[in-house]
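Here's a solo chain for you in structure tokens, the form predicted alone.
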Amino acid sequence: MSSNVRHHIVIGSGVAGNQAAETLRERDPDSRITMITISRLPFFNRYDLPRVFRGERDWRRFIIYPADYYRRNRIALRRATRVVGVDSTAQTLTLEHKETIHFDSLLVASGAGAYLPEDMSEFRPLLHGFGAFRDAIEVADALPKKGHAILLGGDTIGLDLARTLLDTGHRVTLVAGPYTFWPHEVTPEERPKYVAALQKMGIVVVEAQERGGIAGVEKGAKGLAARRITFGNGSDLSGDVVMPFFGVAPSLDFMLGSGVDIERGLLVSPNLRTTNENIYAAGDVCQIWTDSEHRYCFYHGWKNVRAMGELAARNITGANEPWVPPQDETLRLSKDGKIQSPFWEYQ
């Protein structure tokens, strides 16, 4: 292989990473492209995971691109592989098994994982996650027919799942708080109408603050529901599963010490470049400088994330275009009083 062939590495195999790899191949047909992901599955649509509650359990039905897609497009897909460090000066990254790989350009599209507030971390073993296919199967198996799911926090990912749970005959209780409707910014004046819309959907809404906050999550007593939540005022709530939905936190531990600037996410300029000219970022992992607001902002949602992947790849291959969000982030109510979130649009 010629030493002049550029090596593009993409960390992450979600919407942003795959769109970037596709665009890189189109714009730099002779390049070498490597995609590294911690996931054991190839690219699948995480937004489709609620389908497991409709009886879909075959992981192959969730896959977006078959293995042949990566072979045909000469994208080396390395699954179940963990990046543990990046050296921006040497332009190398290190894998958990000690392999070091050189890159000419690096796109960090590692996404984000479910965020759990520190005061809830001790209850983690009793909570069901929903970020991976295996998580979805486990919670679907734990929730009996017409069972009761308790959702904590109530971000838009959780509320999207709640729609499917209600539609499949389950009971849903939301323990609401400051993360409800995240990442939408809902004012205190607007909040009551959106809470009322949730109740109209069939969700039982319990305001955590009115009960003194969540004091604990416990296993249910023998013969009773599997989980019990206790509140500061002494009241409690029982259900079959308890699922946290407190927003997400960028997955970027491997970038600590890399030499690029980090706040909550990787800080990037409007063209999605980090403080190193060879490293870009796209998706939930990055904060983009916004001139109009004079601050770094996160942008979420399938359409935004996909557009970031394409833009980053275009700029890696010679363009210098700024980020323009393609997706309106406003939470709305339809004429019939139903909640409409643009983050529920996945096409």
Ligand SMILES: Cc1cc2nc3c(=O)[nH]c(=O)nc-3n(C[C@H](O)[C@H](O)[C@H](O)COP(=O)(O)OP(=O)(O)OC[C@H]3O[C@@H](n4cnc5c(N)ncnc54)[C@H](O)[C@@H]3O)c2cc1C
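If you superpose the two forms and keep the largest set of C-alpha atoms that fall within 1.5 Å, you have the rigid core. Positions refer to the first chain, counted from 1. Being a predicted model, the structure only gives us computed values, none of them experimental. What changes on going to the form predicted in complex with the ligand:
- Core-superposed comparison between these two forms: the C-alpha position of D336 differs by less than 2 Å.
- In this overlay on the rigid core, T23 has a C-alpha that sits less than 2 Å away from its partner position between these two forms.
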Given for the second form:
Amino acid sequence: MSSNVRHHIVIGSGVAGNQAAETLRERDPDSRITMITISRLPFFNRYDLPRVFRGERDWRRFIIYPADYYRRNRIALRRATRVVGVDSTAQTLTLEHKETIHFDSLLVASGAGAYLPEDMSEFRPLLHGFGAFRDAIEVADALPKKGHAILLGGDTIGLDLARTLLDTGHRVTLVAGPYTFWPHEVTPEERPKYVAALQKMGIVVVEAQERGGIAGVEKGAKGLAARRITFGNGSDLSGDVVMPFFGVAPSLDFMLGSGVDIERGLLVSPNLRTTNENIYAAGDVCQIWTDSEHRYCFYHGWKNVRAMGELAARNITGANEPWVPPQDETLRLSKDGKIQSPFWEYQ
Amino acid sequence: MSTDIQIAIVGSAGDGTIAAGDILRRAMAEMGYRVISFDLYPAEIRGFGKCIARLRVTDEQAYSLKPRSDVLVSLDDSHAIPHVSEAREWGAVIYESGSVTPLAEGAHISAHIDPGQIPYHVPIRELSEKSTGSARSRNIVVLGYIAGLFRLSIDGFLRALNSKFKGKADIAQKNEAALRAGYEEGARWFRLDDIDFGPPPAKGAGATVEMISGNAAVVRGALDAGIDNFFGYPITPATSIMERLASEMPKRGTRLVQTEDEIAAISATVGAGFAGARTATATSGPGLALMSEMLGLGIIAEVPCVVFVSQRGGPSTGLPTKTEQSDLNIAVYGGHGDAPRIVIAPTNVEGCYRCAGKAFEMAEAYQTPVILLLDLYLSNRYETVPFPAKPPFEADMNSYADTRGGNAAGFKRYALTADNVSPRTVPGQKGGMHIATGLEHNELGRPNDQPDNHAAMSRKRHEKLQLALKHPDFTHTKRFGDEGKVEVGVIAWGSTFGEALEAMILARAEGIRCAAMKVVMIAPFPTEAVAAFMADCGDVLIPEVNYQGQFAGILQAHIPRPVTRLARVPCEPMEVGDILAEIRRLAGRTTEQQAA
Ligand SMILES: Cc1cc2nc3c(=O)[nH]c(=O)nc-3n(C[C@H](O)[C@H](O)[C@H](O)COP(=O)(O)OP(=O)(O)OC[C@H]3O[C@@H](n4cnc5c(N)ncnc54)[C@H](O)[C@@H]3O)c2cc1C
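Now show the form predicted in complex with the ligand, given that the preceding structure was the form predicted alone.
Once more the chain from above appears, this time first in line as the rest of the complex follows.
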């Protein structure tokens, strides 16, 4: 490109991507900003999705910025568009429909998708996801009044949903395992008190391990609930929907072969730069070098992710500031015995 | 209206854009919806140029297309990209998700979709190839997708498809496979737009609703009025009138002759009219210019005949495939001498039917050539039209002289009567005299150049036409919108009235007191009705698709009052948005006020 105007590309229109675009526009008013996302919807907070069960089904009520925000801020929002490759040397990226775009700076904020353990993947068609608006509507449609939802794994996203489902008169059974409370690390000693807190909330907790692990998920027989889970010990469990909550895995297929370093996530220095000087990353997709831990760490949750988006944009536009790891990310119990996660503090 | 959805399909010639639009409108009409549609396509051959099929689907008949579409389909991004902004906020943009070749930045339509529009990226080519073995049915895949996405009955589409490809079983079969593939894909998608097709209107008793083009409606009107003869010479955009009549008239034992040129066509038409037949010709501006001398004969000899004129861009060969309303002056004034004639201009397809039939009645009742003025936009656009069970036309409106036992030599073919219409005879009528002369004549029809006679005959020929303003069951003008005093009144004629009406409706929705009047009869001019309307209007706006403001000129010759002319030659129909902007300006509304 012969133009002198810098072209910032942000991959992802989640919390990190949108915060980054906002900061980029503030700090580099004359630049071109392009935000690319697979999503067809403009940006909405995914932690708002449980509202669907309270009867809010119009996606327009979920979006954070009106369409005009993007027009006013001259952020070219390319939705329904998948990046399939990045060439860090040529400073280009390729879209699924074979369009090539040049960038001066690239911020990868492609987040993470729900993780499904290998041994569960064959049951995927029978499981209900919860990452997108459509998923939420489909679950809401599949779950009758007072219906029974079975949550597998039980990460904090799932537990947050469980709170709403109970509130809206549904039954919730949690098939607990090593991912329960993810991304919080809960020691074996502490675990019983948190499980008890879940039970106090009204969740029926079934320890998968005690039943020989999950053996299968199948359709319920005629006249019975829509889904049936069988366990290794021969016992079973029936519900209207079965939803996996096993944490998340970074979305970075398109970065393979790009020339930047990857471990599980995109590896970035404390100033959120990848191993290429023009490529930064922020949000669920990246692992940040953390001196105190002597390793690359993930920092999940919307507050962290938003802060990363802002920091990356600042550093792209001339600053050189380091990521400051959050102080306290632990799970807590309130005085009246309720589970408290810093990830749920968004109201 | 509970259903009001406009779909625009944009592609390149050869993509099947126009065919897709045709099947879509047939399917919608088949389901019972009301449709108005107009296609734009280049004059070039297959493989070049932009094609756009636009249709508006409603539950009450609409008069024009909307300024913005609810759904925009791209069959060719290079042509569709300049039109993306046509899709409204929260409207759908449906496009090919893949690409066969590498693309430069911005060459894919997804780069141009506004944050307020909803993208639907569909593997159109892949679905076509999988279902039919080739990419040629992409247009049909898209139709299936629309049907599936908006939960429309696939049966209506299948029937439309089969009628389109009647007798071509192989093509019909492949297209059915493509349609079903697209339908399944569409039904799978999660809808994010707010486009809702309400139920189609219930079928009314008595009338049958058919989807038909303006020219086809003219033909239907002519046939229902009992046309006996047609003489014509082909010219765009009037040709299809002759083509359709050519296939219909022989079945009814009536005659159509393609003459060697327009002069022969009008000569034969006037001759057949003189002989007592219901007769017509059809042409466009250049042909009307050639016909003007013989029209003069029809006027002075007081011969009933009908001339269908569909206007296109001019002068001369001009812009044969573009619409324009610039033949109004030649229609009203064209010719030598004081040559008054009746000129009527329908404003929609239903009007084409009614006016065509009424033109024959008027020609007979007032013994004069009648020009029915259309334009390419009206000739080629499709609308659903309710046709009455019985044609609403009189079979014969001649006032024949009773010549039984009379003295032929003393028969006054051009008798000066109270209403200025002289009872006529037709050749072969006993006791009648059959004179048709281009010379000025007296009541007996004999040449006469005396000043008193010329004045009396000129007055007769002019005055008798005033009767047409009271022609039974004919609406020469009609007011719409606010009653009483209004800030702005829009007066429009011909095809542009639809856009004027739409703009008026939008202006009222913005709180502007506004009304619109359509003027169907342009000669004789309905001065009284138009003046009464203008008396109610703070400002008068006259939109028309010609450079001079020809209608405004005619109006001001009858009603000397300032008007605002919105006279444009965009080579396309007038845009509703342009008329609306002018209404706002005249009403003194700023952009901020109307946004508020
Ligand atoms: C249902 C749900 C509930 C949650 N609840 C909470 C909560 O209560 N509290 C909390 O703190 N956190 C919560 N989270 C987690 C939090 O939302 C995430 O940490 C945060 O969304 C991550 O933001 P991000 O910007 O990194 O990525 P994301 O929000 O995941 O966004 C990633 C973006 O990248 C795009 N993308 C991915 N791959 C590509 C590609 N190849 N090409 C183009 N675009 C691509 C996606 O379309 C998307 O726009 C929840 C998450 C989910 C799914």
